[in-house]
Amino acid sequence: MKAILLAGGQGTRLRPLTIHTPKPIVPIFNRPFLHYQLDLLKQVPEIDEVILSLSYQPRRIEEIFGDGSALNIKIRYVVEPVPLGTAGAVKYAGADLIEPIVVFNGDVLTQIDLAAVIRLHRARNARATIVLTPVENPTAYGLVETDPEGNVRRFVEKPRADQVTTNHINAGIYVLEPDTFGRIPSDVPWSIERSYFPSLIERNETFIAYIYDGYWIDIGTPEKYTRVHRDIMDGRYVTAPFLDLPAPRTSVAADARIEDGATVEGPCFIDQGVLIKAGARIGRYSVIGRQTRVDEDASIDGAILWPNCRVSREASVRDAILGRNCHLGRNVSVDGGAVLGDETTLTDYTRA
């Protein structure tokens, strides 16, 4: 069985942190996001080989991966001509597939049981299956109905608080058979939600719901973004370097230097190669990247630093984000929600 990740987006919510790093490949802590992905498709021995479909940077993210052998996964990499859509990149992907498919869109971080989904497509001999999640707030999606026995009915686009007729959303994962791909064109962007699924309702074919009501987020927003890691860290969604870590939960790595006077204040992350001086203080949900140093009486507090970054003496970042090698001056002052992008450079007293 093949799985197919969509991950060709450009990733433009998360602008300017993307423009350099595809959005399958930004970090969550130490690790590409991408990873995390793969780790839930082995979870599936029936998988044995995953497909990358990819556009946007492809060269950036095969650099990384390989052949996926140091994973013990086969991956494969399918770059688009142009951009297809959703739909056209399944297609184009999975031409030569001929048994059921895994689908998986490129910015979801979920703990689903994968082979369950499975099963239930396999046990209705369904010809797409969808899994959707409940949200708190439906108005801000598009809404998936479906029938007391699963079956998918309508697709409501964002709909007004006075059209709610259910909380259950597209989470972007799918297991779709090959020969119903035939309908959707060849090198045209075509969607899957508003084009290829309401053809399968059209024509009455069993499409079907798995209802999943764990852990999932779209980390493609800043403020998404920022909530994977301090979920991660709460422990709401269970993986390293978190796993199994005992209240404050705090994860320094062992070649990172925090000096004498030096304040760390848990759950937080410090990678490899970190220097905390004296007197600086590394707030709660504070992410420290590799090489990074944080000089005297500076103060992190809850934000994200990816690797290489300065933080110069009394300056503060707070709730922000930081790309890579970002250098900010003395006194520097970046606050609530802020993101700079790779090799930004504040001077002294900015504030931002």
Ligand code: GDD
Contents of the next structure:
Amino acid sequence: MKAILLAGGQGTRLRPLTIHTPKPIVPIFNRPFLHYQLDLLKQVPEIDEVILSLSYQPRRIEEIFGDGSALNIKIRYVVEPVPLGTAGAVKYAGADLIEPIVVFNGDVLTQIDLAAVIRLHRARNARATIVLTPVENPTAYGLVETDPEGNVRRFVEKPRADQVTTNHINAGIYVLEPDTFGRIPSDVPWSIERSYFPSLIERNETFIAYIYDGYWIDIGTPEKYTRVHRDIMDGRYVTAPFLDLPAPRTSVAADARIEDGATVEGPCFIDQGVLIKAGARIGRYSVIGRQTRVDEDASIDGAILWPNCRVSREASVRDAILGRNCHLGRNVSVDGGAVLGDETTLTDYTRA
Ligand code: GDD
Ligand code: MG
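Same protein, different condition: the form predicted on its own was shown, now please give the form predicted together with the ligand.
In what comes next, the whole complex appears, and the chain from above leads the way.
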């Protein structure tokens, strides 16, 4: 059985982080995001190949995962000539398949039991199976109504507030039968959510739901990107590098240097080659990427710093995200919600 990962979106809501780093490989702690999805797919012995469906900056992604042999999973790449939309991408990548396919949005992190979803799909002899998960506000997602037998009755992508009739949304995980792809045109972008699913409902095909209420998040906005790090540090989603760490999970790489007189409060993550100078303070929920340097009396709180940043003396960074190679001068203060793109330089005493 094959799995298609839809990983061709531009990640617009995560800009500027995604200008040089496509969303599927933004780091979650020290690993590109797709690693976490591949870990999940590897747990299903039946899945013998993963097809990465790409269109935005595909080379950057291929360079990281190669043919998958280092990860013990077979990976193939399909690069669209132009973005074909979610349905067009599935058809383009899965054109010659005949068996059911697992399809995954390339930006969701979850601990779902995929084998159970596949079992349900087979047991009900479904043409399509969709995973649903409850959320507080469905307006940013695809809302899905089902009947008591678990058949999908209505699909509304990005519903307005007055269209919200359930808190169940599309989790971006499907099992699909390729013989239903005939209705997807080959030459224009086509949406799985707005066109393909509604067409299954219209034609009364067996389109069923699998309800999942365990851990699930879409990492596609700065708030959710920050949330996913906090959830992992809180032990809500268990994975490396926090696998065997007791609370408060403080993960410090063996070769990181924390000078005497610096303070580190867990939970937090300090990666390889980091230098924390005397008097600096690393507060809770901070993530300090590889080779980053935090100078004397600087303080970091709840912020995510990608590799090779420098935070100069007495600077303070709170609840912000810094891309790679950012340089903050002395006494700079960066606050709530700021997202700095790669290579940002802030002059001494800047407030942002
Ligand atoms: N190959 C390819 N080509 N991939 C694409 C394309 C395309 O043209 N367009 C989007 N994708 C990929 C994105 O990279 C992402 O992994 C996935 O498809 C979904 O696109 P998003 O842009 O992240 O959609 P969304 O988050 O607004 O909504 C989708 O996900 C929600 C769950 O997170 C929908 O599927 C909603 O119904 C769903 O609730
Ligand atoms: Mg998304």
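By rigid core we mean the largest C-alpha set that fits within 1.5 Å across both forms. On a predicted model such as this, the values are computed, not experimentally measured, just so you know. Residue numbers count along the first chain shown, from 1.
- Residue 165 shows a C-alpha shift of 2 Å or greater between these two forms [criterion: core-superposed Cα displacement of 2 Å].
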